[in-house]
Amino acid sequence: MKLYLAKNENVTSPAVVLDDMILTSDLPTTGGSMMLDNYMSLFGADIIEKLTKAGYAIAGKANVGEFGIDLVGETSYYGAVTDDKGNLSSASAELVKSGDVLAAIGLDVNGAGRRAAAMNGLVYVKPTYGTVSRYGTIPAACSGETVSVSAKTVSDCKAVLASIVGHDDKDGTSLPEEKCELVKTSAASLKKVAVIKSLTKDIDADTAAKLDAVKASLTAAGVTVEEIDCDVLAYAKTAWGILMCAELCNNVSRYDGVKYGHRSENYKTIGELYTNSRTEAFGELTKTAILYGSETLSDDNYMPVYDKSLRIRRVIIEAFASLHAEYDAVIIPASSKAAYTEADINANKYISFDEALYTAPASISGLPSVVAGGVQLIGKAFSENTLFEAAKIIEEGK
């Protein structure tokens, strides 16, 4: 079981670890894939300079699931990570939980980081899309993936996020500086929150207990907690699965065994080189996503499948706008279970797509999400301070 795929020795505190979806010029970057085994980038991510300027040292690169689309990291070419109870975990979560690093920074593609944080009792923030530069990350699903932070405490998570927020001319999706600054300066307003009942029907007893504890903490602090139905949010799972696979298919097309990446030794023609290199180097889940994404973008399916998913994205965004007109935050679980084992993965190879029921709403909408107390809070754009306020109440109510 590998936690670090590469490590900087003699690092001073405070130190953070980077998921291996973030490019570094001094350490290999693999994206958890055999395709990029030992790959060295010519440049590092924009956030590294910002972290260094803020006084954080880079401890190394953490093991991550192949291109970040799995449950918690189990599809990594370098092996799955388990905790001391034998449950699946993520390398970043284990390093933060053990105190080896102050925080972990990763690329949230399909909610793996949020699930791992919820299972390990960590605080996690996926900020508003476009407020943290994605320049220097391995692209997977560009319209929804977000550089995110996990830490043991709300204050540490908030401080690390503040150090990396900001406009970047090198990132075409980066918002103007005045918008990015809102993540740090917007006033917290936490008076009323909603629990989406339709997304709590299939959770296990441990997750339900965490949800009840969060509701009790918020209520005790004077926050109004209401349970409501909003069935439309469930459609985000299918729509994001379609968009994610289509974008992943496009993004990994660059890995063909020619310029860089794994090159098969078994080929006679250029076609065999492409086919054999990709067959050997990609894991099963990634191959499935590529095939599904390719079919989604075909002439027959582009309008009825891909375009419809884009329309559903708009419906989800409008649904959240309606909710946030009345509630300061929306609460849903981060996953259906408080722990997963390899048996769960063997029973359902595509469990990460099913579990996206809980993480896809924030991914497809680009809204900020904070995990605290084992549950997920989603706010309107630039409301990170409000979500941190809720997380602080939950933290103090443990």
Second form
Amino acid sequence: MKLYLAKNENVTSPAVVLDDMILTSDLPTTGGSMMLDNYMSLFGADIIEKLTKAGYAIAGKANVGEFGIDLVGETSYYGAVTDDKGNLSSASAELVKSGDVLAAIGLDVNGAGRRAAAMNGLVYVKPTYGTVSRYGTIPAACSGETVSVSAKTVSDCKAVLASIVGHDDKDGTSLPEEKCELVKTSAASLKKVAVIKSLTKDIDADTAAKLDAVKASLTAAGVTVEEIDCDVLAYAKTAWGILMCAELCNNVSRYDGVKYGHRSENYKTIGELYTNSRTEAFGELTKTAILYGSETLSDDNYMPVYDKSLRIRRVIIEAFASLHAEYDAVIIPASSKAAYTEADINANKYISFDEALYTAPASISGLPSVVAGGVQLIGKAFSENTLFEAAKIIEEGK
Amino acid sequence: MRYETVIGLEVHVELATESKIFCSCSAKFGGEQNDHVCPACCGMPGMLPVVNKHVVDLGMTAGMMLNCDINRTTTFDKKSYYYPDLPCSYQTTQWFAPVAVNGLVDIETSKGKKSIRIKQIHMEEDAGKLVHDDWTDTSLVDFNRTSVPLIEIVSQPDLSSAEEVIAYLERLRSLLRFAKVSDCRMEQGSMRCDVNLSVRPEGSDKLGVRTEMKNMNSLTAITRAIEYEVARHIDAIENGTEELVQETRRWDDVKGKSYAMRNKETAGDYRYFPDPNIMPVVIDDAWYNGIKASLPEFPEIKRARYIDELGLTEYDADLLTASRAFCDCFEAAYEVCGSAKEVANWLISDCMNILNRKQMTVDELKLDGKTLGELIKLCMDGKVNRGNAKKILMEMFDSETPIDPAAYAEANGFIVSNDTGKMDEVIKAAVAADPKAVADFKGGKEKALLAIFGKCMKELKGNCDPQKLREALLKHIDSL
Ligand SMILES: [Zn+2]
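With the form predicted alone in hand, show me what the form predicted together with its partner chain looks like.
Full complex below, order starting with the chain above.
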């Protein structure tokens, strides 16, 4: 089992590990794919400079599911990662849990990091979209993917996030500096939170117990906890699945075996070079996403499928806006089960799409999400400090 | 039966920007293969597109020059297809909200005036180039042109002959060069077009089968290709020589024939979708008005003004308005010296001669108009004679650094002397030295005096007003 795909020697403390979706110029970056086996980037991600400046050493590159679109950590070319009980985990979560590194930096595409943090009792933040530069991250689903941080404690998670937040001219979706600053400076305001009942129907007993503990901690700290329904959030799963697969299909089309990456030895024509290189190097989930994404963007499906998903994105954003008008945070599970095994994957190959029921609402809306105590708290844009305050209460209530 | 031809054009024009559309690589023509590339324009993961604002400036300028409406919120989209010269396997272009729509371009042919409707103008990136190496039988790819900014100008099918197509292309070229949108050099591929053509019985309201010829980049080839295609279509309709199908064809100018390209290469579902990495470009009033204010006068309006207000001949006005560089220089020089005719003469004879000798085109004129005006003024005021002024002009073309004509004339002893004493001395000596010429002149041979005049001029190193010298010479001879 490979936790590190590449490692730096003589790493000083405090150290962070980067998911292998984040490009480094001194270590290979694979995106968990055979396609990019041993790929050396000519440049590193913008956040590396920021981390280094803040005094964090880069321990190495953590194994990830192929192009980060999985949810359960099972799709890496370099093998799945399990915890000591044999449950599917993630390399970066294992490295943080074992104390090998202070924090892990990942690219949250479909919520795999949130799922792993919830399972392993870590603190995790996916900040507001556009507040951390994506320059130098392997592109998968650019309209929603966000550089994220996980750590053992709220204070470490918050400090590492603060070091990478900021405007970057090299990223056209990067927000202006004064907006980015809000992530660090906006005052916390935690009076009332809502648990979305409609998203807790199918969770297992372990997850339900975590949710109850979180509710109890918050209530004990004087926060009003209400239970409400919001059915529309369930549509995020399919809509994000469509957007993510379409964008992934387009983003990985650059891996054609011509310029870099895996090239098949078996070809006579340019068509065979493309087809055989890609057939050999992409894993099954990636191929599924490519076919699905390609179909949703076809002439016939664009309006009824893709464009509709863009409209659903707006509906979800509006639904959150009305929720956040009343509640400082919205609480939903991070997954239906606390732990998955290989057997679960064998029973349902598309778990990464199904389990996105819990992770897609934050992915598609670009809103900040913090995982603490095994559940997910979603706030309005730039309300990271409010979410961290809730996470702190949950941390202390344990 | 009589037939009519229906033609629509898609014209690609490379924009005159310093750098590429989404990265800072040079967009200049030429260079060693793969010299102008970076991780962004050769499709490596992790680079994000940041739109070059100047590209949008030029897209708007083109739209305004062609009487289009400008989309005040314009967006970029991705168009997917696989080809080795397209490093990301998608091209960033504009599909849903192009920068300009609904334009109108006026053309004039032997059949009279006509307006051609423009459907839209969109901004996009160019692709690279495949180079086949026959020796090793491999194809290599050169990414220098990848991501060079282009606009594509899509016309409505309003054109009906090769003559109209050529008039339309020349009109586009003139307007876009005037507005400094592009140098529109067909031979370098910075202007090229796709010709969509069909033929139908005259008066019919049903369109015939349409074929497309891609990447045409010479006006003569376009004329030949259109004439060939029209004949082929009519032949097929009348004689059933072949079944016309909607397809893309390649024009072989050497053989004078068009060939069908394999359908697989051309049939396409391009899977357009909005590029999530490029935020919609919002053109606010300040930006819009700034571009509007920077638009040049149309060349024919300039031409009319030069003739009506400045009194130039039609011939001079035509020559000047063929190039924006000449117009700019002309107008700046006129401002300084006040004589349109003088400036036109200097530009059309002297400057044009120098450009010809240097094998440069009129668009490559880099002369500063204000400086030229100062030089002409020195000449008009009789401070420097024309021969020496030409020497200064030559220096203005050759020098790397700006030349101040007055200072240069002073430094090189070109200032016309007002020292009449010196002139008189020179005249006396020259006349005394050539009594035969004086006698011939007095005997009626006007030309006999020229030798003495030339000698005086030489002695004075040209620094005198020729008119004054002539008068003084005649006066001296009279007094003998
Ligand atoms: Zn470049």
